[in-house]
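Single chain ahead, by itself, as structure tokens, in the form predicted on its own.
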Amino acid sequence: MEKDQDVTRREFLKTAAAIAAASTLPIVGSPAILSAQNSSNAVRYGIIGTGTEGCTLLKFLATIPEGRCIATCDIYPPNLKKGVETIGSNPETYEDYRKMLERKDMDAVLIATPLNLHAQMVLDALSAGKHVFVEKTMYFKEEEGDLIRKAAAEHPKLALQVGLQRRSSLLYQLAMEMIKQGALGRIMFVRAQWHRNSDWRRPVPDPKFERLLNWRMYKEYSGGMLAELASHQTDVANWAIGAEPISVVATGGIDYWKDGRTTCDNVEAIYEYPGGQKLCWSGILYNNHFEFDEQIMGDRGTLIITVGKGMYFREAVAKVSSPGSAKENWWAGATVSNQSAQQGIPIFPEAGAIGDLSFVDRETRFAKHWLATKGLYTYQEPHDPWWSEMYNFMMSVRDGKPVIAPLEIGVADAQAVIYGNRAVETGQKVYWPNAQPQKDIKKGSKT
């Protein structure tokens, strides 16, 4: 009994095998290509926005010498204060952004302000020959993704990237790789939540900051947790399932932190798409139980994901029915038992096959997938998807290798976010402007 239990050499090496047919792709942001590099013609940006979010990417941006930060611009004087010790150089600082657009010495903005300032900013950055980074989610109004698209086509030498970690991520780069090669089979489902047990409050030094500081907790700056948190696992589904939804339901409110916000502390989506696949979003401010992950879902195994850790779990052949399904799991290899189905195998993006290893190197990555089924090993990643994030976004700039989150990417991302948010305001089922019915009922009001 406790044999099935365990991740057994011959399960091991089989699943092994399969998943270092996947790792030994191209996986941008792996060791291979982050050598150290001449810094002489370093990258010359400035950012706007240097609270908790832009301060996260300039602690990561002070280790890659590929980049300069020449110029930090914020309206808040300790967040511009708390930028400059950040990056630990002496950048100039501004209050107004457009002034630090004017630079004709910078090559790069990055933008990680409010949502409802994203468009704007990204626009005029262009307009000024910037290559721009803006995080997630793209933009806030609807109309604003059009605005955005005829930008970046008027200035395709500019790269524009978002800023969705998971994609510069190595496990989920391996995850999806496997995903394409068959390991799930048919995905059907995802479920991803992120709940958290707070209120979602910062600290406020007077009441006169309180919504320039908390902005995320008022409609008129923020998409709420759909913006803040799920765009993130939208973006996974998307990336897993290979197509972006074509309607939404959901629900939500403010039910629990009766304190004066106006976006929603609860929110419960269901995302449909083109091939009939779900994803099922959950978000909650009152209960950390279940924290965050993603579960993809198909007819011969399951990937549970969050940053710096996956585990596959197998289907048992007798439940693999599906209309063109193969007698046999072929990532497990052998016939599964009920019990080593449900044990879950974790996954580490480490390259190169089982083959070409050597004796000692097959017996310590055997031990790690070992210890790792006991809880006694954790993977951590060569290098925080945030830092890879944005030597990604140097390289694109510097060398011109392509964008990790690009356009398109982060307008499916904003969609998500909109049409979910407009669900919940409407309590109907909104569709994607392509997938909408003829005798559908009319759209509630724009968010």
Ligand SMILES: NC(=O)c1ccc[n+]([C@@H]2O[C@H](COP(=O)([O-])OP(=O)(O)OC[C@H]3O[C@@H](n4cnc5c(N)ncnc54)[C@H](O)[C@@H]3O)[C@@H](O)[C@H]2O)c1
Given for the second form:
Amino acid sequence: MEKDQDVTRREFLKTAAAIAAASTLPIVGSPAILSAQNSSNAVRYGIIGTGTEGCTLLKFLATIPEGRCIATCDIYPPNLKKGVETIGSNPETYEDYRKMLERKDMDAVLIATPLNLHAQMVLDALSAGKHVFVEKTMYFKEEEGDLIRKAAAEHPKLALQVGLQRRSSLLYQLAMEMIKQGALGRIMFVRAQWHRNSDWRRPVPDPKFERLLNWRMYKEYSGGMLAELASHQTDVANWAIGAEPISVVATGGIDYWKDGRTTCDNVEAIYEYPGGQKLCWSGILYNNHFEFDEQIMGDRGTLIITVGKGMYFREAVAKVSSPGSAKENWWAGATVSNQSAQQGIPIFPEAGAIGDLSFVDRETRFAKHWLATKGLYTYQEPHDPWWSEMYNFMMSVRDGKPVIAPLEIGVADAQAVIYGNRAVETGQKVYWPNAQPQKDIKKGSKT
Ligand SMILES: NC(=O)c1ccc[n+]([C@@H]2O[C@H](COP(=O)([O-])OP(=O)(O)OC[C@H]3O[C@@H](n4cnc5c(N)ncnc54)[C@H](O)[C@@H]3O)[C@@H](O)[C@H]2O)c1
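What would the structure be for the form predicted in complex with the named molecule, given that what you showed me was the form predicted on its own?
Following is the full complex, with the preceding chain placed first.
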């Protein structure tokens, strides 16, 4: 293989130094090694909705002794049973979540129900004095955002976390620190897609359960693809750009799965940010080739990231206009050819911080990194981000640690979904109410 097309030791060391610079910063929510906790010190929680996501959370929660599930609630008996079996802690079961919230011995509640139910459940849980974890998207209707803000302000001591688990991923945290350190330069564009080749439909044992089990395909309960898929990625774009969008144009339709659903099977949306940055999002349900990832592009580099995998690509030095300019190479003094810039370098936390390592450890790390560039080594986070998300929530409740995906992150995320859907439905550009006027923007305009 030609030298230019390979990742050289010199390039590895530069990458490692860059990642190390990011890694030395405190990484919020990084999972600590569990200490043995006695059960009286554990957070006592209940969960509302033990369907697919509720059971995923319970699967990870079952390995977290800092919390103890004392109650589960679901209105669909098979799922209620599945939840009890998954957690295995013999919780009391409920069909009516309000009854569950009456329990005085419960510290926290997790909500993993259809989207249209989130806001009321959050409000009821806060007013019952419970810490709250609510799945994304945090709420369904625009006006619910302020209601939740008001309730949260009335209960400042209660944790409120939204279920955007990428916020708990060490890999994403590292990527964001690299961005902060300037590895990508000025970010102007994010492209993200979530492509599948499936109808998204769940089999129903009896037609009377169609709406309950396939709620995400009907507009009365669901924000469709933007709520279920894009919400993770608009959050990543907001995080990377460091701002919320100011406007969105979007289109979509029910063009392939004409089976009675009322939410789209394809959506294309362009979000614009205050500095002119754009997020271009694509969701389709009839081709899986590109699957899902986020491609974050700055004038010095690109990051392609998804859960469990991140690749960094440098912009070629050839584009530097003059020393000291905005485009000065982030890798001071490096001469990088176009080819090697395009080669890409895997990022993972353990690729950084080589400074204090012994010769052997440094060589091992180099080998691991080299193997990663060949696809022969795959980085695995020490814990699944879902696990870390649950652990972080328990730590916020038990020890008052900062909430990793708090209220305003959830609000920004929900707004992107709601305004995106409005743009699809109206065919008009939709502006955020507080957007700074630009060009022809009419403040607060819904269309
Ligand atoms: N963070 C993620 O990656 C992720 C992944 C999947 C789903 N989700 C989110 O989790 C939520 C649930 O999605 P899902 O796929 O698990 O749906 P689901 O249909 O599998 O589960 C929802 C459960 O809520 C129950 N339910 C409905 N109404 C109820 C009520 N009034 N009281 C109690 N229980 C009730 C249903 O019976 C069902 O068991 C959604 O907001 C979804 O967006 C998040």
